[in-house]
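Only one chain is given next, in structure tokens, and it is the form predicted on its own.
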Amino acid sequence: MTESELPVQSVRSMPSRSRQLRALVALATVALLSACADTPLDTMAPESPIANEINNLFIGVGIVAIIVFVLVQGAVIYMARRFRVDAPDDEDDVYPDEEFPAQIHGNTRLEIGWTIVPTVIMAIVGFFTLGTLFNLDDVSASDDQQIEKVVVVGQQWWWEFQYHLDDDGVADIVTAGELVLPVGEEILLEVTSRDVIHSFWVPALNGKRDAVPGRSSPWTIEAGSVGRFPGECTEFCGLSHAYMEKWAVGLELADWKTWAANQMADATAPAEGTDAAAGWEVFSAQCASCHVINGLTSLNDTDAVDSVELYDGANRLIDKQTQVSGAAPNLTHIASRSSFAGGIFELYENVDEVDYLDLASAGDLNRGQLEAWIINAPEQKANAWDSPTGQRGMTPFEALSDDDVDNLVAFLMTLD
């Protein structure tokens, strides 16, 4: 007799556990592959004090949920097994009436201690839950910071931020993929983007905050530690979602101020007759409609340069109509950071053997990586360069010869 042939109660009743092993062995499968990443995300490692906060109600929670799902697991297991009735042995057979066992509906005191008891489970779940997202909404940093905010720009694919140390209005330092903080500070943060929704999430330093173009969203960050702590974009953007990555990096106080005051230093040209200065002309050719370096790239083919006071929070750069993409990653102090592209690719290979402020002029680099970058930038981190509709991601520029290539990277070399 065929499946297709047996009586309807015979064929549910079918044991079907290799189907369903093999459904688990796919769930966890595809859990474990959409967990990976290039850089892990460690959400109970926190290293300030609001990440520990959430950390701490993360597990309490998962503690309650644990002891819920055990005891409620055990009860089904329980009664399936104390009263589990036998397939029947002729195929040919449907399962044989049985009694029911004794029912419990309009047991008063049962239906009353379930109903009573998961509300109060929630409800104490609820007053913690409650208690720190209050606690994560208050976005007020005191008034004794180093950094009067910091605009988080979100573009595809990659996170801009401009620090504005005082209130004039005015970003004094700008830079892309990395943000650097004093240890120890809490820093606001106004949130925003300027194409799409994105979600700003460094999980060891807070939650996560969209970035939502036409609206600024305030948020705080604190790094409690030095290092650095990798961060992701969370809300699905686009084709290269998965690779708008960032840093957060947490320096002391005395390096954090030798960094802004590096930061805050406007580039210069490298001496003539050097490899540096060849690739200058390079950069000036094909790099300049699109990336600034303060003190160097000219605006609109005038005499004046371009300067952080060109930022304007998610707006265009103001006046800097020959820009190609809108806003591309300014490149002033490229050799200072330890990533490039969005932050996906590391700038030197020692990154972790070296502090942070002397990368620059220790740091091994990823010239590999950095010229593949250059050369055919679609090809690392797939982009929308020759859409219809906008660029959005680094041209390619396979034309360029071998020595244009070298020179170019002599050149950002010394952006340091």
Ligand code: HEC
Contents of the next structure:
Amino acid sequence: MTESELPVQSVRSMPSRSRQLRALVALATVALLSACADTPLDTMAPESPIANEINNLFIGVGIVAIIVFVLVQGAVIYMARRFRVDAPDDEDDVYPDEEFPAQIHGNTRLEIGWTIVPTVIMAIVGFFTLGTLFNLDDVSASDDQQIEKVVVVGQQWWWEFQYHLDDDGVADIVTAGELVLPVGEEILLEVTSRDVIHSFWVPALNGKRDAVPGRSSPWTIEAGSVGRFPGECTEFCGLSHAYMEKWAVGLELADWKTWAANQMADATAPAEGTDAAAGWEVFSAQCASCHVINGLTSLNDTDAVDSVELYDGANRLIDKQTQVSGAAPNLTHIASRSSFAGGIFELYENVDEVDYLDLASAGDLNRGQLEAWIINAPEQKANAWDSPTGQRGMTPFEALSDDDVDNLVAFLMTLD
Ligand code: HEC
Ligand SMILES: [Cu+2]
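Now that the form predicted on its own has been shown, please provide the structure of the form predicted together with ligand HEC.
Below: every chain and molecule of the assembly, starting with the one above.
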């Protein structure tokens, strides 16, 4: 480059830098606004040791990044102003014949400096990052846990949780939408999928792990405190990806044991002559082809669940265990859950006021939403029930009479 070109160059670069500045301001504004928004998925509100570690790493690296950013941008702004060349007042004017500083070619000390300093910074950041990564990858759970492992199965568009309380290979509890955990125990998860790739994430409790069909990815989760912690699917998985939520629920150990004992019990048939019994009849005819209720239904609606031939259609896991639903949430204890349909609707209106274990007895049923779901699920949550290339989700049941729907709800509410 010849010396005479330099002033023109520096003037030309000015609009692009101001555009850059404007973009930066816009970005910062968006970042600030989104930080202020009341988002339920708060990545900076850790409720477990490992989530705490991730958060600390994030803050540490963030501080380093902010310092580097301020120094570099400060230097850029300083130099831009210090060595600015004023444009001529008049268009016909040529640029003033500036005096140029001495032109140099390379500066060994500077170059060594700006190689070493970033290397040292990255080494420090890398040291802490790797430490956290190794901790995250360490999925060895201790032996004296309540739960051997939970197989987490993602599918369009909800999560199934198969609890193995011992190592006999048979799931002891199968539930959907809510992962209930004893506080303070790091539980082993095996994350997988029945169809496409999903990603399991409960930000308050741990980072993400992809759910890949045909693969079982180990992961851990620990609830550090009692509470309900929201989670989202974080790998785009089709139509209702945005409505594929879940909840992790932390319970004190004694409460968790009560919960688990209840979940392991079969459902009992409703007393004859009741609305619930009428609902069970409708359920057997309309719903049992997809939904399992331990002790009451089977997939082919002939025998009790222990003789079930489990669903083995295209793209689904073939699983010979009893109690494992193949295509739809296991409803054996639906009334004990706080939410339904992939965690997007609250089953009870007062979930935050009632103890989790008391929901079925003291919960204020969100009846309108549950009925709307039964009558036309795809309208409540887009799905692909009529897709010619692979049906997903619950079918609409608009032909049900009002009585049928009332009776179905009465029946479902006996499943606590
Ligand atoms: C074609 C299979 C199919 C049939 C038939 C079916 N469902 Fe479903 N149902 C599903 C699927 C799949 C889901 C999960 C949908 C989601 O969350 O996206 C579901 C979810 C539900 C849920 C919420 C469960 C939870 O834990 O989130 C309830 C309650 C329910 N169905 C009730 C019924 C009733 C009552 C009937 C009969 C009138 C019925 N279903 C018939 C497939 C079916
Ligand atoms: Cu998804």
